[in-house]
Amino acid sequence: MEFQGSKDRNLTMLVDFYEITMANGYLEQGIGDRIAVFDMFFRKIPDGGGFALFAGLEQLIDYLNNLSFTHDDIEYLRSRKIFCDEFLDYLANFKFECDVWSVQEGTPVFPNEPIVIVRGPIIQAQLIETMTLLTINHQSLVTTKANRIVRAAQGRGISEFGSRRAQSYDAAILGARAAYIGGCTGTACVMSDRLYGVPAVGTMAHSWVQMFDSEYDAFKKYAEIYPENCIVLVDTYNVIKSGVPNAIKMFNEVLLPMGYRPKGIRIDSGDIAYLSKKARVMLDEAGFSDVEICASNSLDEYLIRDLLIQDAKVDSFGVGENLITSKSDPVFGGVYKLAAIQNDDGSYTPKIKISETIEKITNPHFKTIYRFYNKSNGQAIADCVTLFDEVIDDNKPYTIFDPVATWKKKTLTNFTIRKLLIPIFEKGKLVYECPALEDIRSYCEEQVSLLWDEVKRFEFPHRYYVDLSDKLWKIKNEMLSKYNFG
């Protein structure tokens, strides 16, 4: 099947069936127009990390902007013989009318705080649950993993090489976009370059080398075609005895006479630490100290970190399946829960989901998030989830407290604050302009730099504070007590 961008295909029916049965039920009960507030949030940071990164907003906007049920969609639903005609007519004339708030792409986010809020008619807010989760969960997962790998590389470039291991063509294309936001320098996926401007990179596979009578001939022919960006793959036969010597010979006999400097070599197998150190000595002794060494082959953040501890002479890395699938922890557990119902007078009735599994108890009410920053050095201190209309004055001290261990308190002074949730749609009208991908990537890098190093540890990171305002905590506690969970 040929890939189509979301603007060229209708994804409106990508829903869980219960979203449609509930929507029909809401209409039959006469409450389809009741204004509901839903939160999207997640409960656990992948890989036991200290933070996650939010991504996928642009694709969510694209989806919401193109919601419509086709004639064939309506006829399919009619064939199920369980939906009333009034509901089918409603879908045939569907017009998105919800308000949506979201954090910006590239923002560090933490468990149990709303990262997308939807407010609107319950039918509509319910129908977009699956695609909201699918879109944000996938790209946030890959962006978070990519950033871990990028940070492990300590300034060395990371290229995303995972298309052939992704769990669909959409996952490959959008995964490359997400990886770029997380700090990767490029991708092997040409479609992601074409659609989103993620720089496509790549040179040759082992099959190129095997197609010629000798390894040297393969390098020579490639250099003649692509002299300006010549990187050769040196591990088809033997890196030290064949690959690097033939590369050096080609550099001297082909590229230099043409007036070009070689760019690099790539090692795709074997002991990368050992081979890269040997190759570095050989290249330097031959006068090619400027030639870079790229390594690939089942890498992740832990192996890259170990290679650098072992003083591997690698200038850049290509990372495939472990990045594009976030193989070590492949699920970003975002959920979408009802938080409040708006009353006729404009007030809100909070709603809560209670569970004997403490982590699954939700935070009720219509909310927003404030992030506190140290005024002296700009570092992020904590997040506070508040009622939607609460105002925090950064000219006055503010006390935050752990919503579970409530005796743990801290009074903040000398801080600045920022509301993380910004308007995206107002009554179905898009009011947000998506930044360029390069700007999202730069913003992500900046925001990660504002986190304490202790939060960025790979193992046993410091827990970043996400607290509830006193008003919100009291509402939640009263509701828990009401249901005998206090």
The other form holds:
There are 2 protein chains.
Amino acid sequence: MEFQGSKDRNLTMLVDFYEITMANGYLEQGIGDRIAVFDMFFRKIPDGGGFALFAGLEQLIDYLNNLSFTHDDIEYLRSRKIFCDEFLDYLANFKFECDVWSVQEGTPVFPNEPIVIVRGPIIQAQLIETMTLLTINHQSLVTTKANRIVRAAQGRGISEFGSRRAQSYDAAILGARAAYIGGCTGTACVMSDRLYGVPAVGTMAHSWVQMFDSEYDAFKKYAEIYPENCIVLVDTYNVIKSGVPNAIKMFNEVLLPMGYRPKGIRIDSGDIAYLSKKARVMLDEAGFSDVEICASNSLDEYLIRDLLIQDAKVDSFGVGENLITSKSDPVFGGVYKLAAIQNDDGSYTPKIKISETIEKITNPHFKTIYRFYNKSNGQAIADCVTLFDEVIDDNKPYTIFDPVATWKKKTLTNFTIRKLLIPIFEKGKLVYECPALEDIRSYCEEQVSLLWDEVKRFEFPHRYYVDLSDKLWKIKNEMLSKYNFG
Amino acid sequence: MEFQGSKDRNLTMLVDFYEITMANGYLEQGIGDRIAVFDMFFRKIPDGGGFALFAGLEQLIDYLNNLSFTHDDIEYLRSRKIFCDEFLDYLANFKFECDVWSVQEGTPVFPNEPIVIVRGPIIQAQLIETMTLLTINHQSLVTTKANRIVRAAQGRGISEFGSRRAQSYDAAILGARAAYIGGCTGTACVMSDRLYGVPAVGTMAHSWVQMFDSEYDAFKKYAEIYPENCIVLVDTYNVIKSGVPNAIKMFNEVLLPMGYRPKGIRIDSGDIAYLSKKARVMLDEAGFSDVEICASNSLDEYLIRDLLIQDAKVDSFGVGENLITSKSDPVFGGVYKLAAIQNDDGSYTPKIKISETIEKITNPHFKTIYRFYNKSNGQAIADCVTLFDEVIDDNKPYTIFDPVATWKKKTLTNFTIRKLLIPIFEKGKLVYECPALEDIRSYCEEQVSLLWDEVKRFEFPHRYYVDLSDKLWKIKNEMLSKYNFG
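Show the other one: the form predicted together with a further copy of the same chain, since we just had the form predicted alone.
Now the complete complex, all chains and molecules, led by this one.
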């Protein structure tokens, strides 16, 4: 049987139960086809970073394109005995009819701005809540984390080695895809190469070394089979006393006579800073200054930064569990909130979710985002969330202001603007072509390069401006003042 | 198209690339059919807990039963141009022939004891490394975390609500299964109900409340459709001034006249301790002392414990991201290491992995585990890891000792013993029948009840004894002394 990539998988029933009870409820109340607008947005950047990276759109599209309820799904729902026949018939004949806008994969995104907008019959827009969040949350989390690690390595390659510690199968497969978008050079995960074209790499585990009578023999046997790009694992017994000397011996006695330059050694445990420096000297003195040292051992962006400060002689890193789970902050907290309902005359009634937890108050209305760039150097200056049909004239100065500390204003001149949300589905029809993975990865790298260094630092990054247009701010504040917080 | 549950999914290509290079290498070196023994074990209990819970065996079995390489898989591998034809033919005709032993799902497990053992041709045993780890690591992580949260709630129900923040699709679906084994009462995830029978529950989101002209109207409309077990979400605008009064009004004006008792209210934001106590008084005074209060808002075991210390009036909890990702410690660090190679005469040569990182040194040899229980009260006393064929006589005193601080000894009398590892596959044939999910859940609850309270506390739990038999300890120490650590 062929593996089912997410392209072919029907994940329609991956919904929260309440989405189905609500959908049935809307239909029973006769408002199932009211046009609603939902925003996906997030409130907090993982790891206290200055920006997040958006990913997962291709899989969201696959899901929406495959939305359909099987006969068994319908019978399962019928067996719950709380859904009406009309609703079950609706699901059995389900045809996706929503409009979807999204930012592109690889785009830097910020809290409290809509990164996906869904407009359509409430019964449909509600049903896709869980999968929209799940898909975007996961990949955005891993892309964001991978990019932190990639930046810490200052140009050295990062391979994603975390499948075995991923939170189940898709987390490994799609996590490797997300990590690649964030700048990793490859993955250990073969399935991710098969399905998405993420380059799969890998050489040997300790078991290979243990299977032979001696470490030298294990290296020799490996090199005979894989003389090209030969990398050996040197920490099975003792890196300095055994692993590196045996590697050098094998390079001289096996690879060079075969006509191949060795590629590298890998250290997977112990004091990487100390061991890599010792190994570097040994390799250099043996005439192998071109042989690379790869390190792996529960690394993350902070350990890599620290290794480089210590002048560790590492040319590339393999990063596992801390990347694939974003261990230090493993949740991307995207939410999906009702923002507006369309009236019969085509106008919108904005909706807001109030909360005693101030951060949980939403931005109401059907919206869009403009990103402002400095016309001289291309750098991103600020995002402005506006009503959907607001137009910003990039020939005139534009004043942005902080939505909370409203006296903090800045008038922008000499800028270019770009609408970040682009149409993906129009009335259920896909109108967007997903770029190739390599192109997404390049776009991501370019967009990150347009952010100020102050936004990119790990400690206390500058908070990038995400402001509301004057019109939107007024609407929100009028709505807030209607509720009594006393 | 029908959704593919893990039962039907072919995940054969979910391997690390180095497993394939090694497998091809073993074959090319003529040692592909050497019988090797691999252990899966872990080194650290998540969250500094006193025990972990083993889960995922059913999915591991599904994977092993579906192991097969498709024509496209073979062609993909051929295109890498480093694998020999004989190896590709071997994969094309792959037939799983290993023996597998495992502890049962729901069993408390401890560091440095084998929880899965694979014995078979090295070429095969090596290939299943990633999936064995990935499958068991993920579900054991979530079951362990769920059980902590369940225990913190002291009998109050915990619903798993985390799908939207899970690390991709399987993490949501199988995470809900794992959480149920750990003691949760249900999940929001419909797919997990469909595929595994985890009870799916859920009522309404804020969007339901926002869709109607007033909060009261939203509650009324909901109750008309779902009068049974009716739970309303009271924090869309203001819990005390709006949500609870509207709920009480609806109970009186809609549910009671229809002949139904209301079931509950849910609070999803704000100060749960304060709000639940206020709401409790309001409900009691209105004659609804039987109406339950459910709380959800980024909860975990510590927050729940703290809420109960504050005497919060919460009857059940919905727990999302902190459970489904095991946020505070999102990695279950299971590893898969070569432990022995079988010789032609049937004996075993033990194998060890040395490391400058002491914790990374493995326990060599083909092994098994005995768990000792106090015969009088049934409580678990210790585990002893022995050679595979060692027999412990439960009629004689047995002395266990700490494998590092060897002077720490304890002679056990009045005990019963149980072998934890049971046969799952024999020469590739499944010989184990997976229990029903409900039975796994009950078994788990029972086994946890047999642990001392000191092992179960969150802070500085007692370290449960996992000792090596005298024979095994001697073999390990002889091997260690052969290597020079100077």
